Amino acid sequence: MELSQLLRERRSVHTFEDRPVSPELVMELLETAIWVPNHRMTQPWRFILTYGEGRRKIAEAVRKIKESKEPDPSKKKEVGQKFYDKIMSIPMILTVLMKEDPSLIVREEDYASTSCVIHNFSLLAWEKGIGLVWETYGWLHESIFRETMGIQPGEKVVGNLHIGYPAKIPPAQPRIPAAHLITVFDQA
């Protein structure tokens, strides 16, 4: 598949086929997804691959959170439920992490470069069959969350991203034409 079609047709996929996705797959996608601009080769990401019986670890922190903010005693256990179900209902997830530097600049370059390999990633795995969405849910920041997955202080969560084989293809959202949004600068 050309790139430039391949930019064009990936879709965020929230469906998902009831079917593994090969873990070995994701790890080969990971490693040419990383080569990305990186000022200072800091390399900041971090990655945390979550299937299988695993998932219930995120589920069952999800489902903490969820219960323990929810106002009305009575709904808690729903409400907790449907979140665990809803994570228990995907085949794979990857937590993407990447180290906080000091420096408001490095962390901005860093912060750039992680996005990168997470596009990288998405347009790999699309090539391959599999579909994914890029979360970045309040909870991702709970420490229910960051003490089940043994994130680190310093370390921020990008993302999860949901991993697996489409079962619905969602059609594409219009964008804004590139000519619209430009200023040119031809002349002093």
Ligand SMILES: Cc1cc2nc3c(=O)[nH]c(=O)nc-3n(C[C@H](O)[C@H](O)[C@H](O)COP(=O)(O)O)c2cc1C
Contents of the next structure:
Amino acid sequence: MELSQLLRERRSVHTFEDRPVSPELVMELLETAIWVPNHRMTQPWRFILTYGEGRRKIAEAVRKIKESKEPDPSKKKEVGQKFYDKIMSIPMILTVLMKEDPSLIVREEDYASTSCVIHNFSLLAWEKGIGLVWETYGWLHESIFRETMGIQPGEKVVGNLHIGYPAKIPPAQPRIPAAHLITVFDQA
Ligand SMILES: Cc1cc2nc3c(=O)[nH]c(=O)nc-3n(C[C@H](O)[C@H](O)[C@H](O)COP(=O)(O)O)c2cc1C
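Okay, that's the form predicted on its own, but what's the structure of the form predicted in complex with this ligand?
Starting with the chain above, the whole complex follows.
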């Protein structure tokens, strides 16, 4: 597939077939995805790959978080179970972490590079028929989740990528043409 077609046709995918994704394939794609521009070559990223029975760790952590936040005691169990089931319905989750440099400038550059890794990975996956969505829900920053995943102080959770074979591909969301957003200086 032409790169331009791949870029235009990729979508964020939210619902997946009940079909496993090969961890070997994901690792192979990730090895290519990390070839991003990276000022100072800090390579600040780290990844946690969760699938199969491993998903129960995340599902249990989310259950605890959601139960603790539900004010109505009669609804706690139901709400916790809903989020537990949601996590268990996702074939694979890639948690993307980034070392947070004390310098704001370096941190911003590092976040830009890590975002490039994620998008590279997302395009490579799409080329193989695998969909994903980059999720940044609030509970990524809860201590229960961090402890469950062994996330160290000074590591930023950039996102959870929900990965799987798409059950449904959402329609494209329109983009403002770049031509409407560009200022050109071509004369003195
Ligand atoms: C930094 C970032 C965070 C995102 N967080 C979420 C999220 O928490 N939940 C979600 O459904 N989509 C999330 N998305 C996906 C966007 O909603 C999606 O890219 C956008 O709707 C455009 O759709 P498309 O990717 O199919 O073109 C995120 C995307 C980015 C780049």
